[in-house]
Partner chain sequence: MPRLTARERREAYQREHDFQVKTGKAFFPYAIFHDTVASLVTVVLIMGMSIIWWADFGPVPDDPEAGRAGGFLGPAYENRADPGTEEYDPRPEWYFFFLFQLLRIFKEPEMLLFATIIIPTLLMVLMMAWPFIDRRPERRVSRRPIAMVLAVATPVALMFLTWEGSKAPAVGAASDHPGAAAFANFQPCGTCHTLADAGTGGTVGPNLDTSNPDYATALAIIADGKGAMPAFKAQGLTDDQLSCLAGYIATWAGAQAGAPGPKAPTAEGYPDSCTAAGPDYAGAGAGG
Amino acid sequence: MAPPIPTPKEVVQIPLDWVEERSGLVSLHKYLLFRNVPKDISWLQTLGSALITTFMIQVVTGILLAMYYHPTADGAFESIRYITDEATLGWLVRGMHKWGSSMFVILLFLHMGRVFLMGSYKYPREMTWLTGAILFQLVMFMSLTGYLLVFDQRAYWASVVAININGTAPILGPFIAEFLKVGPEFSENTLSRFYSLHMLAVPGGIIAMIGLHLYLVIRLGVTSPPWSKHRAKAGDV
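Would you share the structure of the sequence above as one chain, the form predicted alone?
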């Protein structure tokens, strides 16, 4: 007797069950999407989700730009010109990446301001606040390293000024400046250092901190506004 022909639903469900049994990844969406939240939260609580969406856009557009970008003194500006003027939809991808970075910083300021003003950093969410503060520093460093990659006069001299300002910091300042410049002077190696930091090191740190930040948000939940009647008392999670 021939075995029964599986239905379309079974065709989809069988591999999903196989993955779920061995990893639990399929049911992960339940922890992300189906959680208890206070009744009186507002659109201000969506700033974190907006930040993640903007970061994903930055990652995708950054990968597309990296396919054409040449991190050399002679090729950096010319590759940017080619992306903007000649590559298919290059102007759109570059524009999304450029203005998306500004929007990312603006949303980050608004998100951290909302958390601070509503007291969402207090017990037991201190670690959530600390991971967010580290993310803020990483995003600022991401903006610094990305600004030089255009490698025009404005980007060059703005980066020189930024590095020199960092070099005035006590104790670690000179070391940080020399690390960023890859030596005592600003050179082509500086561009390569900034490119590697912007494309690999800093995004990796941001992704890791976002994962930890989301874990803490899921574990500890979302707080109500200070004026809420449902706000948890001190000591409650």
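All values reported here derive from a predicted model rather than from experimental measurement. Residue numbers count along the first chain shown, from 1. Rigid core here is just the name for the largest C-alpha set that superposes within 1.5 Å across the two forms. What changes on going to the form predicted together with the partner chain:
Superposition of the core reveals a Cα shift of 2 Å or more for K9 between the two forms.
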Given for the second form:
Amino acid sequence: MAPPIPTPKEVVQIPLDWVEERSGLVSLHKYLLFRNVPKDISWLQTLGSALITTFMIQVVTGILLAMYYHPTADGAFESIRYITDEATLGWLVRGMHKWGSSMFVILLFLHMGRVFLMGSYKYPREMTWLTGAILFQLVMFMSLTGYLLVFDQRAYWASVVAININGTAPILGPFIAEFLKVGPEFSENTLSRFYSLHMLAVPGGIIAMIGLHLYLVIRLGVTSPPWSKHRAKAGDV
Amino acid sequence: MPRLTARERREAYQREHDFQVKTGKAFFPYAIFHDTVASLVTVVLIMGMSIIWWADFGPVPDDPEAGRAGGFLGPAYENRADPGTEEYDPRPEWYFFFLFQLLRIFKEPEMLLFATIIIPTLLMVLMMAWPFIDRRPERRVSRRPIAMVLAVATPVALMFLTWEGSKAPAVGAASDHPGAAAFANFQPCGTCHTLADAGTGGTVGPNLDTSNPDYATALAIIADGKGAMPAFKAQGLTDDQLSCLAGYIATWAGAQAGAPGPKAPTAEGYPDSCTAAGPDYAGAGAGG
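Requested next: the structure of the form predicted together with the partner chain (the form predicted alone having been shown above).
Whole complex next, starting from this chain.
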């Protein structure tokens, strides 16, 4: 006997059940999508999502830029020129990466200010704040390493100044400066080191930290703003 | 609000959490809607900045090493990086301006550590430790006076430092102080003397960045000579020209991070003598 022809609903349900039985991912997604959040969350509490969106823009435009960028002293400036002047919509990709980075820093300050003013870092959310503070430092390091890659005068000299400032720190300063420069002097290897940190090492750290940050946000739950009348009904909290 | 015991605080959190879950709305579509709107605004802003930036681009230059001009959002790119340049005015990205400005405030060599390491590290440690310092459960900012002061003072301080930093002159670049050009170009000082601010590296005579002469010492030596150094007064320099050079050296020898050197106070008013000394002495832009 021929097997029964599945109905359209079954065509969707059968593979979902298959995945669910083996991984639990379907119920996880149902939980993530349909969990309840306070009914009076503020617009200020969307800054975190705006940051994730900006980060995704940076990842996508960064990947596109990496397809055309040459991290060599001879090729870097040439490839930036090619991306900006000739590649189809290259100016838009580079522009969004450039202005996205400024937007990221601004949103980061606003998000941190929001969390601070609403007292959202208080018990039991101390770890969420801590992962956010680490993200802040990683993002500042991203800005620093990305700046050199354009390899125009501004990029080069700002990076020289930044590394030299780093080198004036006691004990570790000279080591960090030499690590970033790859030796006592600025060289071609400096560019590839910055490139590797900027597109491999630090983004890896950022993705891991965002994962932990979001896990904590979802696990502990979001809460209403402190001035919420609705929240007051929950009792003396 | 009274201090809570660990158990009370756990129960209070659990009570509120349960209440919010019970009375709340589903993340999809309620919160997702808010988040999507905020994200769309962000994307539009980023694309808008890119388009405004691009719309003002100048023509593509023929020279493969040349920069391409832009409008008020800055150039598409500047000239190709040239490690040999001596007159470039290096600037960090705008979000590092506040650190840049700290360097200018703590300009004395023995104070520089405050700007480079001590203050940034303290701020970072304070930021990371904050939830462990402020452990009261009160969340309303009107009942958190210290937090309120910090919440106002931090952005004001950051914005002020950023604004001041954006106007700051160069760090360590060849300067346009009156006297720099005279020192480097119109008199042979730089052939024998190192003075980083003027971009000279002579090694025949003393390194002025380490000897840091004050105004009177510099003036006497330039005018009357010393050891192998000729007496420039006898070579026909006017009093104003001598005074301009001595003032320049006293002010900018040993300069750190764009701030004047340690003997600068001995040479107040030196730019006036440069102006009086003739066009070659009135600043880098005036001469050839």
